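Form predicted alone, single chain, as structure tokens, below.
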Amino acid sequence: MKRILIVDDAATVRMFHRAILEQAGYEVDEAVNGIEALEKALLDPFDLYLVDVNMPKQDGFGFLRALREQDLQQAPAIMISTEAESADQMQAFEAGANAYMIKPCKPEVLLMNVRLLIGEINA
């Protein structure tokens, strides 16, 4: 079963994205910042990151940019945010992400992009 960590410091974001992860298969876990995302990354790496841009203590774009930078920390990530500038998807891209979200994004987007990433299906 593929793991997939959810970084955002909003509850019921959180709490929306592991419903529609988990129901279609996907082992969840949960970090509210970048600082707990890479703790936890770096004690058991997971699949796959669903990462929020703004966050407390540490956001999203130091927190990719820190899993990067471990050798073994490649495994694909989604940033996503309410920002909808081009400036921001850049930054997204620049830190380390594989694809940029705007929320709220509807569930099958968000697992379409997720399985692309995971490689369980073609582009």
Second form
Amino acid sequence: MKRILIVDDAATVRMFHRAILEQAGYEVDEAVNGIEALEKALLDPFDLYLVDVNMPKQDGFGFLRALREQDLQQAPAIMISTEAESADQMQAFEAGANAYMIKPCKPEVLLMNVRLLIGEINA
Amino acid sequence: MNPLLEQFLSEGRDFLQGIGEKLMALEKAPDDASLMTELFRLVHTLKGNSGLFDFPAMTLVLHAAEDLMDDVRSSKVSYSQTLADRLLDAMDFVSMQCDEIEASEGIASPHSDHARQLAESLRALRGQGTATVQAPESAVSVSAGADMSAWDRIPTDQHALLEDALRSGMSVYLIEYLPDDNCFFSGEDPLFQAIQTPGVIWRTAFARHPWPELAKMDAYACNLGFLMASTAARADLDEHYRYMPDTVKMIALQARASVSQATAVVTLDAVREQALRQILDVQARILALPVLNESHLGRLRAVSNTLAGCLRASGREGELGALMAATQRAIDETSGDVLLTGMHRLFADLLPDIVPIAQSTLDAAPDADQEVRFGRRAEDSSGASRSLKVDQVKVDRLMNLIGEIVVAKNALPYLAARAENQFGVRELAREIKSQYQVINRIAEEMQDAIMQVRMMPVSFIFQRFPRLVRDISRKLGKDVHLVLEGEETEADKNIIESLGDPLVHIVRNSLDHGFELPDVRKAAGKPAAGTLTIRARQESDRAVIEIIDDGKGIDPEVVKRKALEKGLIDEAALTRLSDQEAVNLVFAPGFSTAEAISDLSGRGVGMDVVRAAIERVNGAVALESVKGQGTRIRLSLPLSMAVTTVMIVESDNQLFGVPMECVVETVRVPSADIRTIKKSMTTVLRGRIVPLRSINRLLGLDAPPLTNEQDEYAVLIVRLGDEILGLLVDDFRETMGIILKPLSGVLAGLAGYSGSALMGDGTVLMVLNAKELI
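What would the structure be for the form predicted in complex with the partner chain, rather than the form predicted alone?
To see the whole picture, the full complex is given below, headed by that same chain.
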């Protein structure tokens, strides 16, 4: 089963994304900030990261940068933000995201992107 | 309720609480940038959460609040009192919506007008230049046309029904019926009118304004609004509402083009291809980024993995080898170019025109702007604490189990005694005893640990006061400075929770009746601003909370007059009352000193309710007041209700428990010192006459009370309210901590007992309720 890490400080958002992803048959883990996320990723790398921008302690950009510096199997990451501007997007890509989605994202759109990034035919 | 929604509400309330606190803190330190950042983050996250659901009004307000906070943070708008007021109003609205959502299990009534007003008032503070609203893909699209907003007002789970109706060729009208406040006087019957609407396939009713407090509610004003969807012909609807055209709006619903399921299925492949193309486009942009730092290789690998995913998802697994080769070369050369070319080849059909645009866009982005954006999300130091939310039922279960262990372990000393006396194995008895010590220690620690879980700081209830005091004192035109002390004092959750309402009531009383208006204060030689101190501290095993004001105090003469008028006391008794005793009459049921019932503190409940609420959790209230100088109310509460300490007494060869909180002392009274006055026994204790009762008599036991060899009676002195009374028992035993279980079933009717407890030897101890018994 493919494993996905949700990195978000808002419990409601985590629960929302978890429900969508688990229903689609993924194994889901959660982290409330970048630091915890990196710890989890180092312990057992995931197949995909779903990362919020604005978090206490370490934000999404910081986490992605730190993640990409590791010598790991580098799985794709989706950054989820409320900002639609291209400067924000570029910043996310620069930090190491592979896709950028605007919050709140529709479940079907999120799932489609997840499946494409993870590489499943029944996307 | 849906667990996700539950989560949203619970987290949302935490955020609202936090926002309120930050706003109050900012009043004192308006320049604190970190507070501001934290405040922004809270509003931002709350808005994000609300966007997951279909609560357009809430999201609209939060969105406006977030934009405003962003401007304040970046110093485009300066922080002001008005701004705080508006934000607090907005948060109250959100909080109210949360309550409604909870009550209705997920449906927020529209309140769109109120929401729009709030949002506009927030936006007004932002000034002209920034008044545009961008809500790109959020659930509330403010810019959407009339029809879109019509759909937004209907709960999503009803959309299918209405869409079906539209598909089958019927016309569907959305009817908004907002009866006038005074409609009852013009013979309108809104509910009947709404129910009788022809062709209704969906309808809902909501409150047009937030419901006022019961005392303030005008029963003759209509506060209802109705929203209905009807398939009836427009002419019929017009006919039905012909007498009230001003209060009814009708919108013909149009089928929505994009999201209907049928079309979604048809175009799914196209959508997917589009998404795939977009992902590839992004990877191309990433590959074109300049090599800047350590994370570059990781980024390359992530892109490669993403591309591998895309290959698999589009059925080109055969090309994975080629991708690997390209990735390896790209890593060796530390350059994305090889991979970019490779990807161009692999996905040639999907990407006829990959443009490596990134370089230019990145350069073009003005640095200053980037700086600001970065700041907006800059991480902040205040971390979320690592705490766990646990259902209280689970903690209660633990508490019950540990209670059983405490009782069960008490059987071991009895077992040891039996081993020694009955079976003569002293060695075993000793081992059992030492093992008992170990278990005892662990059990006590465990009990303590579980009780700690239930402990909450009083700040839980104190935190509402800054806002409460600020709002009420402003409303009353008074100037009151609130001082909170000892907020970290802890007590059991039940105790803390039961404290909330009485405290609010006391504080309101104090603000309403205690403090004088600034002019009056100055005239009396006091500082214009009054000080209200709420202080908590722990005193041995009790939590003490004092509410102290430096207001005008309570006038004993006024209290006496009132009490007389209300018939609470007769003239003769009145003259004997000391001033302090007179002041305490405010606790008498049915007493209220307010001349006129104000909407703040006079809601038909007085200090008697406060006292009852505090006594329910075995607490006590004391009040001292000096006319002209102020009032001090002292609440004393047990720290925990889990373990009750009882004194065990013996009577007629039976054991009974008496709660320690009502025991004053134990004395031995020589039978010669007992007198009978008017058929009741009394004795004199330190110059005070104490009435005596035999516990056997009270319990209906025939045996007379026993004396010891010195012809002395064992007398347990108990306090019942303000009275002191002696209970004649046969003998005193030890005091012990027990887990009191209330009586249930048929026994529950026995008011003379407050419950039972299981003793270590397996016997049941009945605990007396002295107050009821006598």
